[in-house]
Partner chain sequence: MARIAKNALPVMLLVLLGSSVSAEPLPYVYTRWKQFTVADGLPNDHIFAVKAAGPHVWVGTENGLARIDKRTGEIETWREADGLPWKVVSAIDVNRKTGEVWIGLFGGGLARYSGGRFDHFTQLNSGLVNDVVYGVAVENDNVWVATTAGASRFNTLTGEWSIYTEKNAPMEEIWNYAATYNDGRVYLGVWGSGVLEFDVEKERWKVYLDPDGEMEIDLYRDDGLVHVITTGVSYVDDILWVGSYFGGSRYDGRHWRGYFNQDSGLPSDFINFVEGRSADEAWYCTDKGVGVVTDFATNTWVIYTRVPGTDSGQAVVMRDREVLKTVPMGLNIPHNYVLAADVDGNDVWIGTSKGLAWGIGEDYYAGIGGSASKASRTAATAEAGK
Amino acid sequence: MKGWIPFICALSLLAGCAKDIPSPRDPGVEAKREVSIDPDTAEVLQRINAVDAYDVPELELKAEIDYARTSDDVVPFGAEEPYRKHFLEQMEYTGPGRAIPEPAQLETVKIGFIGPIEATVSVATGGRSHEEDLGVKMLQGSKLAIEHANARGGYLKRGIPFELVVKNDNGLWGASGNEIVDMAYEDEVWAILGTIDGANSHIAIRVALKAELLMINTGDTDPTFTETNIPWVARCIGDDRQQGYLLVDYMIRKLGYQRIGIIRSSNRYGRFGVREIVDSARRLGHPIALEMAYALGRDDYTLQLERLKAANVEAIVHWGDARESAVILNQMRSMGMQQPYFASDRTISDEFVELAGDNAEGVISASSWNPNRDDAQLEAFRRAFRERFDEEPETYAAHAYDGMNMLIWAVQVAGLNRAKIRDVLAHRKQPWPGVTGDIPLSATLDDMGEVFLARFEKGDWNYLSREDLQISSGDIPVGSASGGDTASSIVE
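Output only this chain's structure, taking the form predicted together with its partner chain.
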């Protein structure tokens, strides 16, 4: 999808006010002001505006041959043709919501935000909360997108500003559900962005389904998030399935490792994050030698590491937060374990680098994007983020900025109707040109954009694509992808 240049036609479908919306490629307030509607979206708009409450518009459904670009040799029960395959065709919304008229009196256009922004103890997240740092970044990215939209005129059809309704999802006993209900029925938001924790995300999307409210996720990489057949859910961050596939392709197909060990957090992030790695490794004939889980909040991982050491593994994969990743790595090295260290994308953080010190050198993490790429839009976003928050944007901020811009675009195009907002985003054919890269949505409305491996070298993360790594997607004979590489000699 690199280099894709959308054919954009600026249609004045929002009568008299289709002038002030920036192209998604221009995040700054100086950007060109127009509603960008490609011809396919214009067709969607025409069809959804033509139906009443009782008819379902004829919209082309996204279709795929292979779910999630899974290569044949790692599909479940590969030797057996399943009776039923799911997720190959996009889900429809068949309800009457498109006929609901825009409300007459509004002072703002409310968009919901839900994420872990306040520290607490949470059943859903397995005890003490631990994702506030990520949630605050996500909120910053969301705020910036809202502020940029308002600087360009807000909701152009009415000339009123967008308003961000902010909720915390770290509360007790599945609070995210209550918060989504409030946003749907009390705050009356038009769409929602959130969350990060997998458990809270699943709670939230069930509510969004019943309340018929679009929810876009920018920070939960749990593969099962979009494997729910809910037509009201989208995600704009590469998930752990895609990240896991790339790690497995690199570790097993390219480097030829046969004994890999896993250490992961015992929460849902760790449990589901490694699932595709475990399954793929087994299906490729090299099952994970040992998988060890740890409870959050501990500093001593001796038990897990001693067992991994005894298992004589060639490489270790960690799936958990940045702090734990650094502590585990340091303990590994102090125990004399010199195995290559692979990790999930949360390891890519200043916290990890600071805590790991010299041990960070050579660590390889999966990444849902390449923040080092040369891209004017990304640079403009970085500049704006620095000016606004006096710090560098990271993964959660950047993806939230993209996700919020996608929602804002959908609202501007569709108008104030929840079903139509869902429609224009769900049936958008062109990838969203985000600051994190192109975001093509799959049949399950999941982000099928490119994912990367990041290697920490000489104080910086170096991001490598499949092309850089000389690993194509699909079936590749194990150990023969390119040959001769080791974890410390990645092809660049």
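We have the form predicted together with its partner chain; now please give the form predicted alone.
So it's only the chain below, everything else dropped.
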């Protein structure tokens, strides 16, 4: 099979693998107007094209030794070997569609975007929506990727531009599904990027499954997003499972805290965001002492904080939006609570720093990437983003830029065929070289790239890797396993 690769590349309509592309490491418009096909991807294309419309190509499926790099001592069931383990083998797409030819008449190649970009009021969001600032950043990153692709020649096979079809994720359950239907059948997009809200993302991908349309997520960190066994779903941002593991390893393995308290938002983001922290702490023998939830939009958290104070916790973890994170921290300090404050990645924002003031010093937040690293591609992206939007990019913009570039690459390589677009991305072996760092996709097509802890010090965030923190998962003895079954106290 390998012997076919040079021949295949030579005949490729997309310029072959001997010539390198507009590199994803260079977002500038000066890149070459060609697209590269690495040998592994060339073999995927050859296997797809070697079968007729009624056969399923034999594509190599990814396999994992353990799920999501979970250390042995926090694996569910402890020492018991389960009858069946899930999410270790990639789900195969055995359906039709790979033989559908490209449409004859097209003026643009449409790619969909869905995200919270307009304010709404709904039960699903607990009242007034609150994620528009994040969604707008995600849209900006997507637009910039489309503009860069068009500056490099658009869809190279046909010489036509890419077009971004934008839909608002308005927070109403089911409405996001309707938007996916419109994009799939009326707008006829070839792939979709979105969204942020966990509940809406789950609805959207089930519609994408029925429509057989690839959807890549760049803003929903819910660990269950890729646990749906939907072969049309991928994500290019480190999820709350990975971030939670690092937080627990640091708090318990490194610092030795035995009584940790949690305060979180009562929506899906807060509930699922802390789940792996709760489970991991329990399995390490130090169950969460108290978990308090709050309704969104409040200004007074005295009740939750008084109960955490009475529980004599040594450290507090907050999972929620930046505003609430700052208000809670300020109230803690005013009540004399000096416990170390840990938080989710949404805390890493100008809004939090401005509201928290001096109290922000020493706060530690989880982070899906390190925006302070020395990287030429990242600096080029920053310059381009500043020139285009007159502001600095943040995590939602950067991850959306990477996700949209991954979709554009898949379209360039596979052509205008939804099943093939899905195949080349799902079976890509090499990590994607993004502005947020290398993005290796797991068997569930989740981002398994490195995550970090960010400590706010002297007016700036300092990002620390596991190596910087001198910790690794599963190698430091912790408390007695007998405490692992102790139930946490959760107050809604």
